[in-house]
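Below sits a lone chain in structure tokens, taken as the form predicted alone.
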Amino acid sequence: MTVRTRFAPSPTGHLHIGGIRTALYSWLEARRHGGQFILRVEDTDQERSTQAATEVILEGMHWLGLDPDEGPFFQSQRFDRYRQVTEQLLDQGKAYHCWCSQDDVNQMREEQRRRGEKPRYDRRCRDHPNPRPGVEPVVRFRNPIDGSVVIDDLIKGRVVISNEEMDDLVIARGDGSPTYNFAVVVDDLDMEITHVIRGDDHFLNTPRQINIFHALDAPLPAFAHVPMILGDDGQKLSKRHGALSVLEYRREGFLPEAILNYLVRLGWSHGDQEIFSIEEMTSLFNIGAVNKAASAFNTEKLMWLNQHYIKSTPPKKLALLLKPLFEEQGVDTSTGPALAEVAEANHERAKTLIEMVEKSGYLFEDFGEYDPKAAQKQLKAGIRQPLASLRQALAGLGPWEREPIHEVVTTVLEEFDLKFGKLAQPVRVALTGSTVSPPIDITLVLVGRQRSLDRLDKALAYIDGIESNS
């Protein structure tokens, strides 16, 4: 048997981590078997999906390289196909016309639950019809009264749910488009899927198919159902747990190496390993080895990944990253460094591109005010003499490289008997407003010679300010 796993989402809203997880793990399913996996759009609810949604669904999965070995197809272009299976199962009596409205169905819900019954469609059309003019009617599934669905899930276990907890739900609205329940089951049997690997929350329909598969003479694909991702509080998982849309956090500069592997981890172990590539993962990966329980989400443990893929990434392909992140921050990168170096000298402190971005807008462009308690602390009329004493040796520097920088520092420190920090902190304030940079040396080459010589003057000035308002 060849292996065929399929992501399905909805184009209604945003592709949240949970679904970036399922999607994850049946490319990894399909992948160590040798087998596809597909990509559909589950588009039949005209009214809330959109083409920004479905575009944001292609270019995320892009991104974290989950590309399909089929699709996308797209639930909104098999209408026709929806219709024939309907048909089909009407011709058997495996389906029937219902003609109740909506006021009918909620009428005789309400007056079950006045008895204490569960509340469900009463069945009343299934075999006494009961045709009204000018009313389209509803198609419903004949499901079975009697007997029990079996669910074998690989990672839930064995699951028995009686046939008499379900109604026969609708397949077929009113104006011939298909229900969700009923467009999966056909899409999954023309698109020969053998592994459902879906989240937890779609439990309660595996039943109501598999009854759909049955009355279609169709073998059963495998299911798997996928543990919510909850919040480190244990709360519904939410925006404010860190959980974020997938292209936001490629804004945010996580790289699509770490959102993988955290995600992998979420739910699944091999032993204590922690870092996974994909091609380890691809190996390793089993889902039935994944954990029955909830997981809870970490930003924190996201973020150590990404800082390690931060470190273990070429600063060359780091610069590719980082250009467009400068770009939305309206930062000409043009006028300082190469971007290349850029992430070469930050790349052992930045937990996400964006943090290192932020932190080195100075290179490119003038940074304002310094900050308040970075000057008050550093910019001190005792530092004044040794700073104009390093401003003069700069000047005077042949190549503007980090070795004859770092002779000169060593020079002026060793000149006025001072240690390190007391002349590097106040260089750092100088050249980048704060006290957090690259080492002094290295914050000097990338600032270059002419703006770090302005920015000397600068602090100069600031310094005779003071002394002069005192």
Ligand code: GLU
Second form
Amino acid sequence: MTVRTRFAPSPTGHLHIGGIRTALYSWLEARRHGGQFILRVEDTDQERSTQAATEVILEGMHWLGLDPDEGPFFQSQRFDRYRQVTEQLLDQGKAYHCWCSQDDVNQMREEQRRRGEKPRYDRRCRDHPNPRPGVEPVVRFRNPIDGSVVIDDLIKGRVVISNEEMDDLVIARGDGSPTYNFAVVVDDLDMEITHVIRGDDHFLNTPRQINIFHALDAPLPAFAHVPMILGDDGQKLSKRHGALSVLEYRREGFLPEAILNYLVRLGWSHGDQEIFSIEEMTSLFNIGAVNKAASAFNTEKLMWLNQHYIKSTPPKKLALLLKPLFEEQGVDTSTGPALAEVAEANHERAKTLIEMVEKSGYLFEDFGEYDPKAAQKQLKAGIRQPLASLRQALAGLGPWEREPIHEVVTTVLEEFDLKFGKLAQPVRVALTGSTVSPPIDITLVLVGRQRSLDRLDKALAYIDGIESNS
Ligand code: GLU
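For comparison with the form predicted alone, produce the structure of the form predicted in complex with the named molecule.
Below, the chain from earlier opens the complete complex, with every other chain and molecule after it.
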């Protein structure tokens, strides 16, 4: 048997981190078995589905490298097929027309509640069709009344649900459009899905879908319901917990490897291993070993992994990722150091690429005002002479490279008998406006000769300004 899994998002909102984890697990399960992964966009709800959300899904999946072997398929393009299967069930007496209006159904539920019964459609049209002129009937599935449905969930284990619990589900609306539970079954069947991996929020739909599979005389796929992801406070995951939609992670400077590694571990483990390459995940992941309990989202751990992958990604590759992020911030990187050098200088400490971008603006454009505290502390009269001396030595330097720059700095330190930081920090403030940057010789290399000299001049003038005011 070839394993065929699918990811079936509805483009009605943002593709969020929980959805991506489901996609990843489906993708991995297919990869591990050398099978196929199918992407299906469930856009039957045409009022709530948007083109923008569809694009985010497609782009987000591609960004993460979760490319499908087949698809994307769109449910909105398969309405004829759903109609055909609806007709088949009607012909076989496994589905029936129902003319009850929403008001009728609401009223019936109200009465059932009053009588202390479970509210449900009371099957009124099941055996006594009651056509109403001018009303387009819906189509309901004739759910078995007796017996029960057994779900051998790969994660949750065996769950038995009595047919009494289920009412006769609408499978086609009055306008002929299919409902979710029906379209999913037709698709999973037509696409020969062997493993339905999806969020736990769909668990109660599964017995209904199993009954439809049976009605279509179709083999059942295996089911795996992935537990929810909660915030660290145990509440439903939201933006408040640091969870973003998929492309926002790219905008914030996360690497796909970090996100995938974080998500694979969120609800699954292999000993105490934390770092997984895609190859390792692919060979080790097993949907049956996913935790039963919900997992808590932890931004810090995601940051930690992101930092790990930033550190281990070659600067040249980081440069390609940094470019669009600088552009998005409106920073022109054409005059300044090569982005690979910027990445090389920062990749030991940045937790996200956007952090790198935000801290590197001074390399490409004027940083404006000094950080007031930094200037007050570092740009004082006492440092004027050493700074001037450094400026002069740097101006006459041969190649603008780390080694000779380092030697010049050392000479000035000795000349004025200064500890390293006493000179490095004022130079840093002069060059960057703040007290945080890569090692000072590297910072000088990156800022470049002319810009460094100009900024040292500006710092000297600043110190003179304070002196003449005091
Ligand atoms: N379209 C459903 C959703 O986005 C998923 C359906 C499924 O995986 O069966 O929640």
